[in-house]
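In the block that follows, a single chain appears as structure tokens, in the form predicted on its own.
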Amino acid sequence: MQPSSETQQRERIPVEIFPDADAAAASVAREIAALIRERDAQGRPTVLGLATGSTPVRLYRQLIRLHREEGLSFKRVVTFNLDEYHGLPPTHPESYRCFMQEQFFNHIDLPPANVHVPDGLVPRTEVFASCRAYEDAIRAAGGIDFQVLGIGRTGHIGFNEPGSTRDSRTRLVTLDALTRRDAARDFLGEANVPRYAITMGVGTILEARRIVLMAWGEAKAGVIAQAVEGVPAPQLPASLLQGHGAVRFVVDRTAAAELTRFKHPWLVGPVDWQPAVTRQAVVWLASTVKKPVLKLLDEDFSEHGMADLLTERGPAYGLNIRVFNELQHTITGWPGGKPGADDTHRPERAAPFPKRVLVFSPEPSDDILGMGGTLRRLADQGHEVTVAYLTSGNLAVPDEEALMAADLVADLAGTARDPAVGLADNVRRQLQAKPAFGQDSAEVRRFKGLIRRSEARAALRHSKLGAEHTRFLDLPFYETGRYRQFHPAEADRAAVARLLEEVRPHQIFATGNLDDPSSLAAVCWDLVRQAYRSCRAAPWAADCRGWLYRSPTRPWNPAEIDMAVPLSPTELALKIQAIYQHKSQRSQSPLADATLHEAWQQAEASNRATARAYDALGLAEYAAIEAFQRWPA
């Protein structure tokens, strides 16, 4: 592929970037109606081959807005699905067959003959020569004109995982270990996640005549990097569509962020050396050369592609000290502002103190960690911090960690009339009797939510935090949907805004902003943005600040910090503890590093990290710093 324009000059896949999923799914969508209607118009058929998860339920939702709005037709249309768990009945919530028809067929006049999805329940022994029959039905319709993919954190392809090659065809697959944990908390845990999957090869998926790959957030990003600017190779089968003559990605901007044009403008053209490039430069040549920040050359920039930034912003000495003093500038151990001080160069004010503060929590757990030590810290300076827990988390429990406090209540209690041994009671008998795969009750779920709710507490205590401090929204929209289909409604935000016109916040934390948009830290992150806009109007938003605090698989560079607060060793530790509180999460959250198994490890070698980057470029050594953004609410 020959690069459209110099600053994609590494790029060895067409990439479009839109500014956010639901653009970028509207195009996608109206070249496929315009397919469509060409094919209709030659009289024949289209045949699409399409994806599940959550990345392209934006595309479902727009060409089921073109059938309902402008008429286009699905009754020429065949359709081939990438995949389907192994074991799975169609009926199954989370079985691929269920979520098409939910997401997509249900809503269009597609005849059900034309719909090919991989048969899950097909016995062991005869997976083989149904998998030839799918190819052999691809052929038979002439083959796929428009190829949908998502991508998955390992660079798989429909269930093609490192590994698969080039010329794989349709065919059963051990699913990875991280592709397993991202979907535990689809399958309510972990050891609930099917094994095994049936799943078109790369081969197969080569021979489409049109490939659109799609992709939304931050976590996607790397994985977007190294398909499209890496060298091909099985071990991240994304990149193996490199060579195909008409394929192309399709992702939003935080899911671009990787690409050498947007993280090293300077390695690929001209550079606009703008202050934050500026130092976003500075700190990568430090990391380069492994050099202090004071102690960078001039031959140091010349050699790296950065002669102009000198010519513009130097000599070296006097850009290396302005980047430094930006750099100290962002740490402080008064997260809430230090009263009586000079705030001309921290990142927080000094007045009013004390402040308001208000904490958003996607799930219990999120706040501890992401900001654990910063919370403790707030508290034990004297600010009056609420922490709300926006929705109950029940969807994360493992059934045995439920199990296991229903049988504690019962034993405790010592008496059938009391309702907790009422509860507890149906809820393990309901647990016990519940099949494989099967869904939880609004009964199990309540007493899941229970279960979170006193981790919650415990690991608030450990931040010196007490329930007056606490609230728990227990928002609907999460009570009444799964993750990765969450639908939330216009009363999820007035429970947002109420919770805000009643705290009146000096300071706001939230998470989420660049989350893929399905997810629930970013649908969460939606309605408190939401919520604030509403809010503007009245008086304490005037005087409101927001911070972004992020989760521990995705560390920011120091580059893009903007309030950087250091964490003692004894801080590090309390704030260990406090995870610690979450008892049944240990091990539930997708690892970015399948090395760390625990969630107190994630946040350890996080914040560790964040201060090895500081001390690497000259700054003071701390044990651990938690890192924030201004949120320019």
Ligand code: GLP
Given for the second form:
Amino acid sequence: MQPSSETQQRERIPVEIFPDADAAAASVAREIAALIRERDAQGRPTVLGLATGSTPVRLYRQLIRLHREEGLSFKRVVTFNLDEYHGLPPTHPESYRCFMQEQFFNHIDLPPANVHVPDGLVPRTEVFASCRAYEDAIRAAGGIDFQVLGIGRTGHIGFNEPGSTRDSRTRLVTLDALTRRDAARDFLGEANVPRYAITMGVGTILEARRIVLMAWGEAKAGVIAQAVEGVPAPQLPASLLQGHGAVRFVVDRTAAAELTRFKHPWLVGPVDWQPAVTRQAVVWLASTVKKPVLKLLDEDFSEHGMADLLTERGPAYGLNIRVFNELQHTITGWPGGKPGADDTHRPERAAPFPKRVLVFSPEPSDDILGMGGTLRRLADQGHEVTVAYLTSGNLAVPDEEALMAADLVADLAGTARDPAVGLADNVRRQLQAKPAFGQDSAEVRRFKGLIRRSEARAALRHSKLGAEHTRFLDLPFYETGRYRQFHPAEADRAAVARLLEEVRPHQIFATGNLDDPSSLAAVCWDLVRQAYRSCRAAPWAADCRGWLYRSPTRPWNPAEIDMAVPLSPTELALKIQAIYQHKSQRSQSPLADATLHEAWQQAEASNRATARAYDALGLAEYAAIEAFQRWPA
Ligand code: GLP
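The form predicted together with the ligand, contrasted with the form predicted on its own above:
Shown next: the complete complex, the earlier chain at its head.
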């Protein structure tokens, strides 16, 4: 493959980047529609290889739209799905068969006889024969014309986990621990996630005539870059797509972020050395040669392909000082601004003081995980803080927690005439009769939501914020939705806008801007952004500044940070205590292993890593740092 520009010289698979997932999915849908129409015109069937997961949902929506609005017919289409959990019946809500029916097949004119999904119920002894028959059926249909793929965080395609070879065929596989963890939410607990699956092999996939792999959101950025730029290896099965004559990755901007052309553009071509990319380059150089910024030499720059940076902005001495100062100025113990101080070089303005601060938390606990230390500081420093919990978070409460609480309520009152006891009794009865993976009634969900409310209050008390500082919006889209299938509406936007108008904040803290667009955090982020836009003309908006915090799964690189709030060892310990209050969110899995399993561990590791990165750059040695980005930048 020839790269189409010098900045793409490291890319061994063509990557098409769209501003957002919807635009990307629409483009792939048009391509598939054109293929179906072309083959229809030739009187030939079109064989599609299909994927599940949240990624292709947008594509299926677009194809359904083309069917409804533009008469695209699937009558001559034959489909083969990549994979299925082993042990799940097709009626199970988390089975891929059920997913495909709900998300796609039920809405188009595809004849049921043309649909193929591996049989999850085939007995263990017959799996091999059944997999062979699946391959035979693909061949008998003429082979796959167009294969749709997503990618897992382990780099898997279908369920070809790390270790799958280029010549692997349709077979039974054991699921990776990370894959099962990623699926835990859908299955309402990791313990419920199947351990095995049947998947088409890498070799089977590579036989498709055209392959498009889609990915959205920053969680996928690392594996996308490795698959595209790394040496192909079974440890990252998606990288084995390199070398296929007609493969393409279609991604949104956040999933492309780790490609060299964005992450280290100076390594692949000339760069316009604006301050942001200069800072990015100097931070990268310092970490590559393992020196603090102020000790970087001219030779370090020239030996790492940055001679032009020296020519344009050098020599190293002055350049280092400029970048060092910029980084230094991101550090502040006054996240709401330091009253009465010169704020020329501070991330946040001094006036007004106190500020009205509005913190949006998608679910209870996101606030504390992302900015628990900063929340405490804002309260300590006298700001008027309101924490708005956008959703009730009830979907993430395990049944065991709800049963425990229901027992407690019932034991406490002891009289069946008390309406609270009635509720608790109903909840107990419903949970005890609940079938595996059954859905909760509105009553049970309300009860579970209340558990999260009390945890959120307890966590805020630890951060010195009383109940008067909290707002529980319980947005309707969540109450009626399921993970990956949320459909926010006008009522949700209006509720967020009303709160903005009521609080008239000087500072807004929000999160979710880099997440997969179907995730809860991203849906919430979109609502906040839209609601804020709708208020932009209001007088308070002229004096309002936005800050983005992030979930602790990937610490920011110092070059990406606009405000760094240091935490002392005691403050970090207090933050962890506050996270502990979210008891229902502790891991339910009995498999305690060495990985960072619990949310508090991830938050601690992430805040410590940011502090270490600042220290390594020669700035200051803190125990931990919470980091923020300006929004709009
Ligand atoms: C599952 C599926 C894959 C899919 C992956 C990513 O593991 N077997 O085919 O690509 O999940 O899922 P998502 O698109 O939800 O991120």
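For clarity, a rigid core is taken as the largest C-alpha set superposing within 1.5 Å between two forms. Bear in mind the structure is a predicted one, so any value in this text is a computation, not a measurement. Residue numbers count along the first chain shown, from 1.
The Cα position of Val427 differs by 2 Å or more between these two forms after fitting on the rigid core. Annotation for Met404: C-alpha shift of 2 angstroms or more between these two forms, rigid core superposed.
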